[in-house]
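Only one chain comes next, encoded as structure tokens, the form predicted alone.
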Amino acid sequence: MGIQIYIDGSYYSKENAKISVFDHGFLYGDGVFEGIRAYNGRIFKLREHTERLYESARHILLQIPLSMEELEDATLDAVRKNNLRDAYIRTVVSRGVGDLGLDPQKCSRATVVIIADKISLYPQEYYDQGLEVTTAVTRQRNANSMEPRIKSLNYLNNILVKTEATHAGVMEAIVLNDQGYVVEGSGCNVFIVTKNGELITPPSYLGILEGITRNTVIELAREIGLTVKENPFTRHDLYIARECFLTGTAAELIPVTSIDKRIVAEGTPGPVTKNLQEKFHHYTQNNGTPVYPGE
């Protein structure tokens, strides 16, 4: 049997999944979403992914029509529901149906569906060896026109940056502001070790969305001695660091070897982000919100 989707209080085969084409999340891009993993039966950061999918809704004057208690039960069930210990989970919520107009007001209801299936965003080569990665034309939306902490449907900037990558023949690409700064890749944050060892990520004031993976990934360097900097930093940056990986729900925590055909130090993970890799595999292992009862 194939994976079952939750559509408002329901479980759909994929191939019978299907929402209105007068849902303005169709139309307009008019919602928000949450990407979360389970790992080894539980799910990882529920509360936190639960929460920051919420305020993105308040922000855009969304109404969730479930609690957070009930949308995290929903949750969990989904993954029970599909018999998975290793998921990736996909929670999205649209607008609803409406008319062809804008006025959200005309929707009644909002959609809540959860996907509850498994990931693979990069081959486990990558993991061992590291990406080549290049810097995108595409800028940064500016946060004076769009809150870059809403994870909002209107992923087109991202996708525009995915493109970029795909073109310039690497899997990822790194996106700077429009005052030049390095601020993330199309879904992931972004990180260097500097030749004094100090770990640097751009800080959330630059436009950045501040990962939840990026934020567990700053606590277990600094349990392990490491200086840990929320600093602005350019491409030159980039290209002089010793080190430099990418986080994100989907990507986990992967090396970056190459940047713009830059080797970047000696052409392999480092000693930090191995050290980060190894860390993160065992918190993930053994944190998170149990999905089966009894465990």
Ligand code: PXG
Given for the second form:
Amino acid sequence: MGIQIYIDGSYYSKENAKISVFDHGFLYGDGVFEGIRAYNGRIFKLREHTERLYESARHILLQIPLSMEELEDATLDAVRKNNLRDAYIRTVVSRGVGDLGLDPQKCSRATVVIIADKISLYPQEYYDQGLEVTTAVTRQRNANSMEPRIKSLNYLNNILVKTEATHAGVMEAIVLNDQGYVVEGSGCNVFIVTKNGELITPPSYLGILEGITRNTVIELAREIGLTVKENPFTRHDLYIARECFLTGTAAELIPVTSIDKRIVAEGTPGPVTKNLQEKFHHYTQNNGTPVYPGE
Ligand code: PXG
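Switching forms now, from the form predicted alone to the form predicted together with the ligand, please provide the structure.
Now the full complex is given, and it begins with the chain already shown.
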């Protein structure tokens, strides 16, 4: 039996999990989402993801027809229903069915979808040897028009960035904002280690999605005594960094060993990156909301 997908309180097979073409999520990208992981039978940072979803929804005046607790229960249930221990969970809340006009008030009820599936991991060699990346020509969308802190269904900018990476023959591209500051990847956050041994990541006010993996890595880094700063930096700082890595729910913590064909330091993952990878792995295996009773 294939996976069972939650739509508005009922479960459907993959073939039958369908949404109306009049849903404004489809017509306009009007909605919000989360990508969440479960490790070893526990959902990682469930409360943080749920809060971010509700904050994104709040900004766009989208009423989620469940309380936070109800949505968390539904998320746990969707993982349980599919007998998963390690999972990738995609929660989508779209504006719902309306007419062909823009007006969200014509949509009477938001649609809630939870897809819990097996994770397709990045190949192990990326974690061990690191990724080659490029910097994208596409800039970050301006926070005055579409705030990057909203995890909305409008991911076209990110898709264009990902396409640039693919065309360059690499897995990920790093995005700058309209002022030339480094912000993030197409679906991940960016860190560098400077020659002073400091860990730097762009501050959220520059226009980034404030990653939950990012925030966890900042905490873990501080616990081991590293100086962590949320400071703006440019492409030049990327090129002269001693280490660089990406973080995200899908990527976890992946070293970057080449940027626009410039080798990062020795071209192999550095000691700070490797240490944090290990700390992060340990953390994910031992924290989270249990999916199965008695665990
Ligand atoms: N920035 C952006 C733009 C993202 O979409 C992150 C940072 C990292 O945030 P978290 O909370 O996951 O640490 C994301 C993550 C994928 C994928 O398949 C990733 C994301 C969304 C959709 C797909 O890599 N978001």
